[in-house]
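Only one chain is included here, represented as structure tokens and corresponding to the form predicted on its own.
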Amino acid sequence: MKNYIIKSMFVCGAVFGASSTFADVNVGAIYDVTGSFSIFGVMQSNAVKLAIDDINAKGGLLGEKLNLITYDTQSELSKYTQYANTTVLRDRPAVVFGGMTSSSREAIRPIFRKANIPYFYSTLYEGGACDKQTFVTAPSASQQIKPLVEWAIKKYGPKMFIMAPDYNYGTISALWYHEYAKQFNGEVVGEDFLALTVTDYTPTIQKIQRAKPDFVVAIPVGPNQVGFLEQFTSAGLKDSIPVVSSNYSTANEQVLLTPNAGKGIVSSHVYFSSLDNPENKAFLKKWAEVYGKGQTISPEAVTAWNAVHLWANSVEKAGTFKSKSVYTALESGEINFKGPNGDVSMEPGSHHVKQNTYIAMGDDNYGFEVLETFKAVAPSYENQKCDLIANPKLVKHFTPKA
């Protein structure tokens, strides 16, 4: 084996510390690690750098070790474009994990599609992306909203509100929500959309007051999340007025809570740290002693975990890096991980992974009490016709019917 130096360096603003050699295999990872996204991107990045730490520490991938390069987008839209096109043109990196939003992931999936570079999204998101490089790792819309809707109906009541951010995270999403809402008998008696820049919710508050619903849906997103909640519990509605999300804990908002404000919210997700396995059980060991003692991991670390690892699956499956050999690895439907959050796999047509989504409610110390699982949960995406097996030209970005 070629006895390479690691390399992870961060890029920020303008491109900085670039060697002029690399090693033969080189991974790129872009992520919000500052900027008000970096609740996400810090844990996304360091889960990417913890995987190919441990891949390397274990002898690397095909004999050689990986070399991770990671850029900071500084949680600005428009640097997700410029260090895609330097990754793909200085780089040459064999595979790319990265992107929050998903105006994010949209931003520079044509870029790797054009290089033929495999890609890979684990943040959860509204579902529906779709084409030959690009694989999701993180829950679709199928995956979390379809068992909430269907668990919260039947133990709260069918009358819910939907309150919502204004890009196409927050109005798909609530597209899908009316969807499943339409499945299980239920009924969407009001909705709001805000801006990101909103931190009054008095207007929205006062619509769900006079909209009566027997639930919330609260889907805002990082600290937005925390300031409805905050707000919500203020006003002495939580006890009356149940809230369920579908991204609650994507980013640990629970620890910015007050315990009152977060005691009682349900949410849906594919991990919670508290889960019971020999698998979380050794991540979180691991996780310890490279960051430290007593943190609370996202599920958005342990989805990009497992992309880094369902990736060099694939790599070895294919026996090379190659991309072509890699998609059919991919593509195969034997690329399996035994994660922190259970079995996941990625199913051949949509490029989405199959694992289970956890209900579980917040108690008043920043941790979740699972109440519910729904084993090895499809990517099923209704009035969908992602079938990259059938159609590998396919280039798209479903959405449920308005």
Given for the second form:
Amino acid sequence: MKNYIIKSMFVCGAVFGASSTFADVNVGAIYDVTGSFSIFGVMQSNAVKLAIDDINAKGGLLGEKLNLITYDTQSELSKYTQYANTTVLRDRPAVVFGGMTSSSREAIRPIFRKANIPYFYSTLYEGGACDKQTFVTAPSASQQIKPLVEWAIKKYGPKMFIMAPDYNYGTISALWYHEYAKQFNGEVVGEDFLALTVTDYTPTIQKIQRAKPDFVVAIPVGPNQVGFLEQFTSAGLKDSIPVVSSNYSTANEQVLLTPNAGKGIVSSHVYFSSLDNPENKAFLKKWAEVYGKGQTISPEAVTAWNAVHLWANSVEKAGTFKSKSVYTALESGEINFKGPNGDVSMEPGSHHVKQNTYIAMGDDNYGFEVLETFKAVAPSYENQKCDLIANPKLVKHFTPKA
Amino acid sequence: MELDYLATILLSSLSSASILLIAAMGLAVVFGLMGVINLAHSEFLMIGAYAALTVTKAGVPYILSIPIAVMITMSIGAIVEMLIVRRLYGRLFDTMLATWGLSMFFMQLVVVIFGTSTVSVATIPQFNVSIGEYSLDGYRLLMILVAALMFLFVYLLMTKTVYGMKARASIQQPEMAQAIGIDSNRVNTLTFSIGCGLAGFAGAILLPLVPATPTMGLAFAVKSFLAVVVAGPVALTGTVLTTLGLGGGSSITASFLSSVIGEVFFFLITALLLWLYPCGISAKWRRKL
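One more: the block was the form predicted on its own; return the form predicted together with its partner chain.
Okay, now the whole complex, with that chain kicking things off.
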């Protein structure tokens, strides 16, 4: 029996080995295409597909065609580890794009670390993820929250109230707001953490009224963000207390809101579809050709698009798909890409990208007006804590108090 | 503690409880009364919301979109009963499996038709009421009245009308009901579709408070199921009591402490009540509904 198992394993290995020799270069993608997080996942998954098709249409990478294999994790955490293992064992991908919540990223990061496959994460997050295999093209807290806090305290006053979801993204981001509030002489006058299942925000709204802040920081995720803003507006508070957010617009929450509730919400992000530059125009045109007109493109579609192109640039520089050489290329400090959101460049030590941060205000027509641009904002916290060139064995998730 | 703050908390907690009651009412009929575990029930709430949203977008006034949503969900409910639920009466696990599948089907169907996010409409009523220094969402307070009327309607329908008597007879003694000439199959179909219609009504009336998303039903599913389970055999009155106690209580806890503790309160008290009253709190009541 034992012999039989070993034999059959050899056969399997031979079959897989053989198929991979003749196949194109596999690229893995793991996104929540269905379920409650599909509001984020579909955009990113579509962007990755668009980018891969774009590269293939131009003759592929190093003369090889890229074969995209997408897994739908159905907004369930357990599916992430399952499919990450599947793609590693079955597809032997050259690179994997994916992950949505911070918990999902932390679930699959170790799998790619062990398999030594470059992994690109492009969802905005609390910052601090650090290991040799992980590359982040989305903004981290130091890129998004810092400019926002600085801007809001200057504009509205020092007192802020924080309402955040109750899981690692929310709690760590809240720590960041505290940190930057201190730095810019602000004060946190109250905070409330909400479980993802909460749909009734009245208790929070009362606490906000009681604390009398100069502005509210609202970072619930997806539909919860919409529900909160809707209820906040209906309670008649939006005109007296401004709302700022470092994740609003990530999943196009603005189109779910009644136009009145969306008006005046301030968001800080790395991309708004109203940006006026040739790369953005070309990107929007390409998107409309493939996926139809009238879609609002979320920032994460752009960070996912950038991720694929940054990886492709590093493969071209390395001249091979081999992980080790790709890391060296990505850490060369010479991997840049002109994306729809302006110039992005891979920071050698921290594996995060330097990019523009925009502060924009929602209008009553589901759009945004850019109020201020912070050019080439570095992921300063990650750069300071995480140097994977000096310390390639580093595996950590840095948080402000850790 | 100032009086106006206290009043706001009490009023808003009452409205939170009312919203839970509105969401749970259909379930009280389908699960509490008929004993059918319909895991797709909360998807009917979602379908109601999407129906109301779609017809409002087409130019129908919001208030008229509500009866349309009810009719749509009632018809879908009747079809589901005839095609699936009827064939599985008395087979608890099979019903659960079938309706669970159905719920996934509905959810994905809505994603396919409407996409993952849907544009909302501006014609939905928004107004506010202020009490002392605090201001409250007026539409939310209106839900207290809606919940009371909804309960009264269902209660009178089930106790005072001929249909209500037939419905209860068909559920409790189907053979006897048939013997005296009641077409119990048809009555059951109607009762099930009324339950679904109530869920559709909830989705439509709560649209200004809860945005329509494919997964919106999930937010209500767990809590309303628990409220109905804790309520026990006297489904309607029991559910009023449990939604008031659990929903209102968790909202008050959330106001004074934190939202997380509010959630903990809900589930802890539910567990405690089920431990004390395994058949629901109304197991020994001498009322009918």
